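To begin, one chain is listed below as structure tokens, in the form predicted alone.
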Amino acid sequence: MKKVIVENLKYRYPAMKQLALDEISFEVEEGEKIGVIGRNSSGKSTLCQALVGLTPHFYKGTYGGRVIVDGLEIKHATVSEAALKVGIVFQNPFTQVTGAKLTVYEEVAFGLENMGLSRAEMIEKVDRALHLLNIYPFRNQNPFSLSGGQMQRMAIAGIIAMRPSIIVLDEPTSQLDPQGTEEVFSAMDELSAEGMTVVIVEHKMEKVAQYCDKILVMKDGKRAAFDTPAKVFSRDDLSELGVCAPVYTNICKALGKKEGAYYPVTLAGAARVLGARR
């Protein structure tokens, strides 16, 4: 079942001449994990905003094409209607902290309070989200006492607790250490297995290659590629696209070792082909 349908999406910010998004089209199946990569200013964040309705409803500008999330056409829906279908996590967690709650637990529960759930349902969902992101031990702390990485995981937990069909993450691990990054991707993996669709903008190519089912490469607001990690990272024009392959892929490329038709993109894949070489 298709959870995200983007058809010929165009968008230009107010007072700008160049399109931020130019004829973008792709589809995402239920439970798929899609990585979005590309150099800075290629349109990745603008695409995230378009998927949740901030573009064009909040940022205005010139808009064309269609974005449909879980059967809802974003252009004809309010931001609040879209929020029931798709949630977004921004790069900077300070943009998502309400400042109105005294504890991490209350902050994560904020969205659920507005949905009118029973107390028992709220507790179940908040507890699960806090455990999934490994921040349950901080549940009684003030949100602003957390480190940047802990605060980011709290922001992700707040979206996960609401259980949208689709979650969009715009560079969610930029402030996280390796352990925190792994916890976030593992959580996304678990949610995907339960049917949640994940779209994640990320610069850590090893994690994108390991966890994502497909990769959307963007360049100058356009779709440059949309395929499996193995196919994308085996391309010869990655430098022109402003993309670096995972270190394991680069090693295998230098040695001319492929796994089938493509170069390995994970440590396990590289170990298989390099072990076979010996």
Second form
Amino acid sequence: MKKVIVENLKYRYPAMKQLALDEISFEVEEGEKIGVIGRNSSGKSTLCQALVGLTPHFYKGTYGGRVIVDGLEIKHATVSEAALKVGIVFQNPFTQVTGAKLTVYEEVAFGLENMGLSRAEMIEKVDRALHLLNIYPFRNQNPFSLSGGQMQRMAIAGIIAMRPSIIVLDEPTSQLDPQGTEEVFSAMDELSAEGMTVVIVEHKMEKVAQYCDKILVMKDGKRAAFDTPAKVFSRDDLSELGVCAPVYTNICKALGKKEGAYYPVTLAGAARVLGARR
Amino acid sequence: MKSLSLYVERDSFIHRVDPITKLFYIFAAIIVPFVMKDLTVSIVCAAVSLILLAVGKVLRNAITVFACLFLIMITIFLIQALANINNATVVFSISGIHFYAEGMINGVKIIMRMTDMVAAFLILILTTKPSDLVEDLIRAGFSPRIGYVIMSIFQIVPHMAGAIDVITDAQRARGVETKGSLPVRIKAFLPLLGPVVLNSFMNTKERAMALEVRAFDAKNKKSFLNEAVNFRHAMAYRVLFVLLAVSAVAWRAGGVLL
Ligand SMILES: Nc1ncnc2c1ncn2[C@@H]1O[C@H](COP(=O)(O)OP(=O)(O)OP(=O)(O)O)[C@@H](O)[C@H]1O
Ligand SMILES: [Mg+2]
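Can you now output the form predicted in complex with the partner chain? The one shown was the form predicted alone.
Full assembly next; the chain just shown is listed first.
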């Protein structure tokens, strides 16, 4: 079942001349994990905001095309309605702290209170989210006392707890150490195995290659590629797209080692290809 | 982190009373002495409020607040004792300055009402978590938006104070004089307002979006993670407080009519 349908999506910010999103189309199946990559200012964050309806409901401007998320056409829904189907975690974790709750636990429960869930349901969902992101030990701390990385995990937990069928993450690991990054990706893996659809903007290509089913490459607001990691990273024009392939792929490219028609994109893949020689 | 809340965690009967009933108490504690204008009533009301503070095991915390008010109270008393318009009866004189009975009685009355009012508010503030109060108000139909604003003040003001500390330290590290006389401090403080205020403005839009995507505007009824303070006799107490206030007003109105 198609969970996200984007058709000829166009968008221009009010004061801007050029389009921030230019004729974007793609579809995502239930439970798929999509990585969104591309240069700075290529429109990744704008696309994320369009998936949850912040564009055009929060940011005015010129809007064209359609975004349908879990059967709901975003243009005709309010952000709060859309929020029940699709969750978004923003780039800056600090502005996602509501500022009205005194503990991490209450902070994560905020969305569930707004949804009007029962206390028992809230506790079950918050506990799960806190464990999944490994911040359960900090549950009684003040949200503002957390480090950047812990805050980022709390922001993700706050959205995950709401159990949207689709989750959009905009550079959710920018302040996380390698272990924290790994934990976030494996949490997403677990959720997608349960049927959650994941769209994640990420600059760490090794992680994108390892965890994502497909990659959407953005360039100047346009869709430059939408394909499996192997196909995308095997392209010759990556530097034009502003994309740097995973190290494993680059090593194999340098050695001319393909696995089938494409270069390997993960450590395991590279090991298979390179190890086969010995 | 510093907190704006003055809540003192104790195990007491007063702590178990729900916040709204405490608001009813404040209402009665203000109306009764002000309407009845009687010295004895004022003293009794003040005493009751102070006793309730003691029952709540927070009298000691309240005393710090009263210590701050002490100077104001003394001033009021002196002004009344020396310069009330109704002053007629000299009670005693110190080096030619006369102290009048009418003014002193009025002064005590004012001080007692102040004590009563401040103590009544302190009962609420010292024995209630701000979040419990706000959540109870929202349950009673108060706007969640206003509730959010109130709660965020408790969180964001200390946070801004923290930000000011950080920037002050940074300025000191760059050699800016931040200590010393008042003009020096103001000169060091003004440039801070830029980054701190600007920063919070820029954050506002993003935070508004973050609230929205967490269904803050959803039409359905909200629920609460924390259970309401369940005080069994809340209704009886609330009715009692309203009755006290109403009978004070009735008594006064009757007195005027007669
Ligand atoms: N609020 C806004 N108002 C006007 N223009 C904006 C706004 N936000 C982004 N833009 C513009 O839209 C374009 C796309 O920006 P966007 O933030 O989507 O890029 P991005 O791919 O997320 O970049 P980054 O990797 O830096 O996060 C840029 O040219 C940017 O200047
Ligand atoms: Mg971005």
